[in-house]
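A lone chain, given as structure tokens: the form predicted on its own.
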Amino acid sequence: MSTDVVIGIDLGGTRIRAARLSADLKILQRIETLTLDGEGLDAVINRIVQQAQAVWPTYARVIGIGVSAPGPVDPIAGVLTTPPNLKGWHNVPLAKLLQDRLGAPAYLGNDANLAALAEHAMGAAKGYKHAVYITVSTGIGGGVIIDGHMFVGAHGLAAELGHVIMGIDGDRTVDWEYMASGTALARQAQAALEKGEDSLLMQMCDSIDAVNAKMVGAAAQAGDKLALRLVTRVGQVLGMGLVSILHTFDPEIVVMGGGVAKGTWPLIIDPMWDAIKKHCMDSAYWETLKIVQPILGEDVSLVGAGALALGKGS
């Protein structure tokens, strides 16, 4: 007797990984290899067909094949648009490319989206039917689970929440992730610098354009004033711009991960409630909030993706 398994793919400008999942979303066996897209796009492609091939079993059926990939997606025609870290890709059918090359039914989502599935499958969401899930890394993405079911909207463009609108700088329109990105930390901390503010940064690195968020972070923690002042404004923001996704979609629980996150927790949650407490038009928004850190860590995309292809899509 068979035994239905999916398999789940995660595409990176650095790696493709790709792994054999159980039907209730455990890790069978995975595998990786470098993207290189470099060599072109039908390399990539190949490459990514015998990762699936070489995690594909002998004794079980595949009912569905996920792909993790960077957006913009459009996750209902399967394709993969203009993703910034994958040089000479445009308009690509990957599902279709898939599904014709493997044999089994292929689905595409937006990373941030699939993160969010993972964690609501498998991870700190696990049991809430609603959730929203933020990475604040190089920029900020997000994914939102609304009645158990992964939000893409109408043309499955959705949840691009790093991309909601703060405010007006001059003639420049402000948005989430311009204010409290790790670019973002990295750019405030740098101007800080060149106007000759005293920080432990200088001794982290060679030159003022080498400052990144992991130094701040790691400065911020050591309790240099400079990064905690400019980690604490990043919290601050991070709050105020969770105010209008709390408005917006009123979860049970926010998880939010990423590298800027997850170096800076202990300093930014603080300021973060204090906004969002500040800010939110009624508490009732968040009496009963959870904000928490993902447990899935690497297996994020991966299980996000075989939870695609568990789901048909969704």
Given for the second form:
There are 2 protein chains.
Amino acid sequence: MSTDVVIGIDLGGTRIRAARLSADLKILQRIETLTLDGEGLDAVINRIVQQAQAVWPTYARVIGIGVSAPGPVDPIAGVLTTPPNLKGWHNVPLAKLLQDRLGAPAYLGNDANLAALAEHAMGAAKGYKHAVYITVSTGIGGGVIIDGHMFVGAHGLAAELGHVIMGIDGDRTVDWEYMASGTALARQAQAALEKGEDSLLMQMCDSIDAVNAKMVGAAAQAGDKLALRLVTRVGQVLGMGLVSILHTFDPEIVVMGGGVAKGTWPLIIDPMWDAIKKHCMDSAYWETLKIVQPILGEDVSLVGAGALALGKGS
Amino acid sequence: MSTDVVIGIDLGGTRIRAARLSADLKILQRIETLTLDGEGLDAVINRIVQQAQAVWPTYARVIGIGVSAPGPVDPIAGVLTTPPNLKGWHNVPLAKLLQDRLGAPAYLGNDANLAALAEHAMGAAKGYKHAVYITVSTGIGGGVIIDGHMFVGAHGLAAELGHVIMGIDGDRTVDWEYMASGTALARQAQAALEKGEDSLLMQMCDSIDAVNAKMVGAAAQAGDKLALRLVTRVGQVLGMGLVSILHTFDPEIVVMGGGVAKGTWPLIIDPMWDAIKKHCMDSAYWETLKIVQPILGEDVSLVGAGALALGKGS
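Form predicted on its own done, so how does the form predicted together with another copy of the chain look?
All chains and molecules follow, beginning with the one already shown.
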């Protein structure tokens, strides 16, 4: 018996993963290797090809290959423009290179966009026509589903929601990511500790410089006053950013993932809702709105890449 | 010979207009009356019906009626929720009321969304798949075209771009409209004059309270230092808001209309572009971007309503 499958590839900052998925996006086989520092482009592409071949089916037909990469990418041309986590890569026509080497149509997508696609296809946003996915980790990324389709804009650069401006000072601007990401949380904690504020955080690491968002989340969960204040504020600012997103996209559901959201969820969800209810111009934006955590866990990029390979991206 | 036509109705704060349009959106006949203060809902609806009948064709078939109303509206249910310029109107099922009285399918849309639709169908954004329309007048309104279609979100409340948050102070927020609309320009000029700043504006009206955005625009065009500084800053803040819009929607073209944009265009266009080039995260957002003025003038709402009646809204 022959069936159709897709190959999903997740190009991360620290590892490359590949999976074979069924046409209903179940992962049938997967493989993973760490990325090596200083490895050249050709070597990395060879390794991607080898991993795809390792999960390639013996009998089934591969109808597409999807690749998830850290943004920005040009999903229309299938080009990796300037991936911040993949040093030295610029304007690599990855989709075409893989298509030529592997003999199946290949597609490229930004990781946050593909997470939105995956959660819409199989996860928390399944069945909704208008959904927004936010990841709050080192930075803030976004993906948007409009009328059941992944939205990428004219050049594939839409939904960079972490880079929406949230503050102006003269001719300088600060964006949502600067104010409410894991990097922001760590920076804010370090600044308070530098000023001599007392906190459990000083017992959790050797130096102020070593304080990170995960520690701040843990300290807040343990009731530490400083950490709790900072995490509550991040929840409030995440809510204020969501106000802009609701006024802009009017979605039915917001899925919020990423390490920072996961590690602080019970502490951020109330301040987030409070900010939304206070600052939205009309209660119709939030009366039936759902704000939920993602379902798919660390497979989200592979499932998103698989969904892209199935043509669900357009 | 019988041809198909549509009826467009523009429900403004100060007047009601109706037009008969051809299927290629040419205005064939129009009528206009002023709205009367204190007129009840039934009286207004009767007048809308009479105006539609006045432009109703003798031989042609009316395939639809489109109504443009000040937001927020529920375009999906055809309900006028809380139009700020139409005192005392709440949750009026206007589309159904008109459909029952006039015997043709009726559709309702927010005026800024329909302006986007009109400029896309017949005006400055014709031929573009991804376009954003901004109106800068008393407030700031927005309309978005995605993949050639008007984007209204899950409840018809999307694209309220004037209400995107641009500043946070504690638990207070200020939005784009607060910082860069005509109301903002007048408020900022009045505040500077109160502080005793010298300006041509003091010769243009009897009291500081009477200073409005149009005067500030005129004074700036005449080289007045204060007015020029305020208008330049509004151009810069409009550009900063566009940065968020580009990161969010990645359009090919931005059409910027409204009295304030029209009255200050040569003075705001450079600071707007400077802010975009400075604050966008990637030059790909603006390298091929067009920012232009609308083409349709005061007929924009009638043409947009006609386009909606033709089914171009979905």
